Every structure is written in structure tokens, then in C-alpha cells.
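Presented as C-alpha cells, the chain that follows is alone, the form predicted on its own.
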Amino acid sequence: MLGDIASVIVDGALISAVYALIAIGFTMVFGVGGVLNLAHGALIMAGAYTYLSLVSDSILASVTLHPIVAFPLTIVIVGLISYGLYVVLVRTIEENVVITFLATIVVAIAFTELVTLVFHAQPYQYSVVPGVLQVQALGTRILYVELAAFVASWVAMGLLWYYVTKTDSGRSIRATSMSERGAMLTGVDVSGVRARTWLVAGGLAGIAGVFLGGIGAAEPTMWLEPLALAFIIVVVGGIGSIKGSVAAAYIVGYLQTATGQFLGQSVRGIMSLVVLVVVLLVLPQGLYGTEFVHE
């Protein structure tokens, strides 16, 4: 019982850093474009596919890279993605916003077809950083690959965190994000904001796609439950905010793992579900409002 708790406690932060990186993106996108990128998915996607070729070389014989090189190498590729995806299709039609999130869903679509259609549908599985450390005092083990995940992710947030608040690049994303005509009246240039803002957002998908195929495997759908959980993490933590969406991260994965772990993996999302249900009902605002206000 004592190495369940463990479990639940250990496995519960260390996939929960991985959920506040995904829904952080999504929500900044949000926040400052007023845009429902459900392509993000697609980038978590992109992210494990991207690492899996460079790394592999039973996919891109002439193209074996060290993970150490990979890594931010991959992070750089998806961003540059998600950034070329505003600039080239985006920016075009984001006034209207249905159109806009209909072209996001295609664009998922689009991604899956053609990962299906290059690696074929069956899962890929690859090592980011192998080994188990156990821990005989809980009873418990984690594995290296799932700490890796929780060290990169709070030190990318930690960067976003200084970036956002301690440069002049990253604090025209939050002005613009919680005024973008009083941002424009300061000389802001909205648009560059919001490329940014994509490009920062697909490189933390990137990050969390690394991961994800590392510790289970890089397979077409792999985006779809992750996406789903963005999606729940941030209403839950208050659209737009980016310390709500790190709150309800860990309200969600910590409640994902004692499920799996207590009731069975079948029934893991289902807590979810119940909480966002709950929130809804009584913080329709979500846990700390709205940070960020799309004009």
C-alpha cells in the first residue's frame, strides 16, 4: 500500500510537469490570438516523430544524431513548424474564428494522415534517457526518461517565466495578451506577438512530444489524449492562464495516476472529466479567472 501512495505521489509530479508544458502553450496561444489551436496536438506529434528520425537510424540512415543534439534540435524544428503555420495559414484567416479553429482541426487531420501515410499506424518506440532508479525506502521506481521529463519541463517554464516577465520581447506577448489595442497604442507590433507566441508554443510541444513517445511510444494518435487533457487543464486552471494551467495540471495528473493506479487504467480519464464538470458548475471562470483577454 505504502509503495502505491509512492507511486501515486512520484508518478503524479512527474507526468503532471509534462501536462502544465502542453497546456501552457495552448493556453498562451489562446490568450494572445484568441485562437483554439486544436493543431497543437499535432505538434506534440510532430515532436516524437521528429526526435524518433533524428535519433534512429532504422528510419533516416543518414541522419543519426546523438540525443543530446536531438533534442534541442527537434524543439527548434517544431517550433519553426508552429510558427510557419501562423505566419502561412493562420495570420490569413484568424479574424474569423470559426474558420480559424475548423482549419486547426484539418491541419491535426492533415499531420496524422500523413504520419500514417511516412511511418505507417504501428507505434514506434525509442529511448530518451534509459535506466530505472529505484527507490527502496518508498518501494517505488521512476524511471530516468520520466524524470528527464519533469527536470526539462519546469526549467522550460522557468525560462518562459523569465522570458515573459524579465524581457522586453516576452512582456509585448503579456501586454498584448491582456490589452492588444493598448498594446498597439504603445507601438507593439500584435502580429510579430503572436508569431512569437506560436513559436514558443510549438517548442513546448515539441518538449512534451519528446517525452510522451519516450515514455510510451510515438504512434499517429498519440496527440489525441494529451490534447483532450490540454484542453480540460486549462478551462479547469481559467482560460489564458498560465499559473492556473500549472495548478489544474497537477489537479488533473495527480488524479489520472491515483485513479489508474487505485481503480484501474480504464477508468483513469474519467476523474477528469468529473472535475471539469465540477469546475465548471461552480468557478465557470476556472480556478484563477482569466489572465490573458483577447480584444
The other form holds:
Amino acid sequence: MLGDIASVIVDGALISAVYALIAIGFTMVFGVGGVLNLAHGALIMAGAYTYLSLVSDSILASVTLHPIVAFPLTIVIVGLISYGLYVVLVRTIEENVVITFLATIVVAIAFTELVTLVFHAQPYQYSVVPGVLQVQALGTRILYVELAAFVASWVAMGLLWYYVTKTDSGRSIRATSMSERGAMLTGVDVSGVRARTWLVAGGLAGIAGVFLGGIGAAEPTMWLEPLALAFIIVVVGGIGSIKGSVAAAYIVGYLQTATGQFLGQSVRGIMSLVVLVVVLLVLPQGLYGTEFVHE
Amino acid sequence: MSDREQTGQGVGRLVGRAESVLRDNILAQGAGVIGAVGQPAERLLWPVAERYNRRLGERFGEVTGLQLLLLVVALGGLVTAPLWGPDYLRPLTLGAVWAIFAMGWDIQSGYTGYISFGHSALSGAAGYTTGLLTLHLSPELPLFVTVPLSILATTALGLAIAVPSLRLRGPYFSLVTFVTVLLFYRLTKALSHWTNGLRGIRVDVFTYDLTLQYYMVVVPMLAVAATLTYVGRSDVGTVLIAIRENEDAVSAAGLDPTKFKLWSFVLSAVPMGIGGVLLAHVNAGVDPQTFVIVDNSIQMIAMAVIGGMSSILGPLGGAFLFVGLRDVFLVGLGEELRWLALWLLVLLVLVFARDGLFRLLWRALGALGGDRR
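The structure above corresponds to the form predicted on its own; please give the structure of the form predicted in complex with its partner chain next.
Below: every chain and molecule of the assembly, starting with the one above.
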């Protein structure tokens, strides 16, 4: 029992950090551009498959990079994919919310088919950091990959925090999310800010993708779950709020881990959906969000 | 501005250029040719259209001669399909089922702008009601028991989704509907001892006579099309579109938008129920992969988008086009490439022809009638 509780505490903390990464990118894009990017899950999948292609010799025989090189490269590539998605597609249609909404989900589904075409439907397993750490005192065990995910995600969040609070380029992102008109009046290039937000969100999704694929497996339908998670976390935390996303990621992450541990894995996914519905009914604006509801 | 952003704008400009070349040269030329043929035809047909307009125009919308011709040809083609396309009865039957879904989605999401990603859950509810009734109660249950019960169950589920979620505005509504599908999908697995999990439940087909089966689907489809076109053209349809354009204005006019949105959801759930029952019998079974998964909801949306959202008949045409491409014309491409091509088509329509292909056609035909209307 003590071991169970300890493993819930540890596992919850580890997986929640990745969830936070997923949700932050999603909520930033919404906060700055008012665009709900339903292709966000596809970017996470892009992260997993890019990393897989770079490190494994079974996909591209000529390319086999060391993880230390492949990891940052993956982040850059997925960031650029996200940036390209914005510039080529979303920028031309973003004034119409409904069209953007539909276009991004179609991109996500099309991406599934593309991945199936190139990599086939079967799941790929790959290791990011091999090995297991036994914690004898608590009677629990931690995969090194989970630990690495935890560290990488908090480093990324720290860098992001530094970027949006200490640098002008990052501060203009925050300014735009607070008031687009105000930002424009103080000389912020709003269109550039949006594009940069997509770049950052893509990079974060790339990190999350590498680790989600590493903890589970890379497969063509792996975007659905993270997208639903991003939804749930962002709604619980309040749409557009980074702080809310981190808090909600931990709530959802712990809840999932605890229900998975004590009630069984099949209940695990359903639990967060139930939480979502309850939050929507009781606290529709989320923990830190702005009002988005009417009676 | 960074180099990257300049490249981005370059790409944007290139797309814009391609678009204008397409518009100015190819489409304009085409329009010239069509005009030369179309205008005399229009003059010939106009008296017939006028008679139609006087009798039914108020209820189903006024048409020009060529538009009426299109409708008559399409209707004639559907009714006589077993004569001219006996080999295509299966895709046509499926096209008709999906047309019901696309139209059902359209009266709710297309008209009000509240995009639902959850409509496959509604069709699934109908399919599963039929399936569960036949599996656990009696396989001998007659259709006049299972069909109304399935539609009723769909409507009930529709209300259960709509009542809480329609209090929410904008994206939240879509999020909840999306999650509903995931929940439904998980439940079919979690309740495997009832639903047989991924294997699904076997349901008897209506009949092994493909022609008869085709008519058993097409007739309800035409009824749904007529009803929803009538509703869309009525005051209710106007209010629903007004909700999409400016919900506050609707409230200010003294109408309760939430009440109308609920009605649109019910109007949408009933066709989803009809379509769900039909699909269960046409497919000889119900399982989460062909009924519930999110992709199915997106397919309904894709059909409505291709045809033209908020026009009922547009989604109907879009469904036949989509299923035709999917099951007949693009089959040679292989599973993944075929889907990739389809989704690309949907994306292109979303970006370059937001109002949909069939509405473009409809307008082009209408334009040939000049300003007689």
C-alpha cells in the first residue's frame, strides 16, 4: 500500500510534467491567436516519429544520430513544421474560427494517413534513455526515460518562463495574449508574434512527442490521446493561461495515475473525461481562465 | 523581420498567385463556354422554373431554370440508379446513408456555427440500440419496434450532450462533443461483455436484394432532405443562421438562442438516428470502428464542407461525392494515399472554396439566369 502511494506520487509527477508541456503549447497558440490548433496532437506525433527516424537505423539507414544530437534536432524540426503549418495554412484562414477549426482537424487526420503510409500502422518502440531506477526505500521503480522527461520538461518550462518574462521577444508574446490592440499600439508586430508562438508551441510539442513515444510507442493514432488531454487540461486550467495549464496538468496527471493504480487501467482514461464534464458545469472558465460562457 | 518569415510570406504570395491565375484564366474561360451553352438552355427552362417557384418557391427556395434542371436530373438519377448503375449500388447506398449523416450534422453545426465533433456518437447510439436490442432481447424484433427505439435513444443521447454543452460558447462546445466520442468509444470497450468490444454486434441486413436495399435507404434520405431543406428555409433556419452570425443580436431580438440551439440539436439527432439504424442494417452489424471513432465525425464534417455548409442539399451532394471518391474513383490509389487525397481535397475546399463545391455550382447555374430573380 505504501509502495502504491509512493509510486502514484512519483509516476504522477513524472507524467504530469509531460502533460504540462502538451497543454502549454496548445494554450499559448489559443491565447495569442485565438486559434484552437487541433493539429497539436499531430505535432506531438511528428516529434515521436522524427526522433525515431533520426536515432533508429531501421527507418532511415543512413541517418543514425546519437540521442544527444537527435533530441534538439527533433525540437527544431517539429518547431519548424508547426511554424510552416501556421504560415502556409492557418495564416490565410485564421480570421474565420470555424474554418480554422475544421482545417486543423483535417490536417491532423491527413497526418495520420501520411504517417501510416510512410511508417505503416504497427507501433514502433524506441528507447530514449534506457534503464530503470529502483527506489528500495519506497518500494517503487522509476524508468530513466520518465525521469529524463520530467527534467527536460521542467527545463523547457523554465526556459519558456525566462523567455516570456525577461526578453522583449517573449514579452511581446505575453503582451499580445493580454491585449492584441494594446500590443499593436506599442509597436509589436502581431503577425510575427503569432508565427513565433507557433514555433515555440511546436518545439514544446516536439519534446513531449519524443517522450510520449519513448514511454509508450510511436503509432499513427497516438495524436488523439494527447490532443484530448490538451483539451481537458486547458479547459480545467482555463483557456489561454500557462499557469493554469501547469496546475491542471498536475491535477489531471495525478488523478489519472491514482485511478489507474487503485481502480484499474480501463477507468484511467474515463476519469479525466468525467473531471472535464464536472469542471465545465461547475467552473466553466477553468481555474485561471477568462470568462467564456453564457447562461 | 527574420528570413524565415520572409520565406513564409513568399509561400503565401505564391499560393495567392496560383489562385489568381486559376481564377482569371482557367475558370473564366470555362465560364465563357458554359455561358454560351447555358444561357439559351436557361431561357428554355425558365417558364417551368417559374411555375415551380409559384407553387413551392416560398417553402423550398426559388430556383432558376438550370438549377431546377440540376435538381430534377439528380433526383431522376437517384431514383433510377439500379437501371444505370447496377454495379454501383453498394457505394450509392452508403452514399445515401452518409448523406443523411452529413445533412444531420449540417442542420446543427453548419447552421448555428456550433461545430460538433460528436455526431458519430449519435449515429453510434442508434446502431448500438438496434444491435443491443437484437442481441440481448430478441433477434426477431420487428423494424417498427427497433427503429423508433433507436431514434429515440439517439435523441435522448443528443439531449444529454446538448443540454449541458450548449450553455457553453464557441470552442468549449466542440471540445465537449469531441470528448463525448472518445468516452463513447471507451465505453464500447469497457462494456465488452454487452457490446462484444471491437468485434461489435451482428445485425441482420434488411434484405439481400441490393436494389430493394438501395430504395430502403434512398427513400428515407429524400424525406430527410426535404424536411431539413424546408426547416432550413423556414424562420427556424433563419434564426439558426443568425445565431452563427451574431448570437447576442438574437438574444437582443427577444429570442432565446439556447432554446433554438437545442432544437437544432434535436433536429440533427433524429436524422442521425435514422442514418445509424440504416447503416447498422446495411453493414450487417455495429462496431466502434465503423460507427463511433472520431474519424467518422470528421468524415461527416468533410462531406458537409465539400458540398457547402448550411445548405442541406450541399452536404447531400458532398456525401455522394466523398463516398464516390472514397469507394469507387480513388480505390486504385490504395488505402492511405486515397485518404490522403481525400483530406487534401477537403483542405483545399476549406481554404479556397469555403462555401463548398456544390454551392459554387449552384451559384454558377443561378448566375446564368441573370438577374431575373
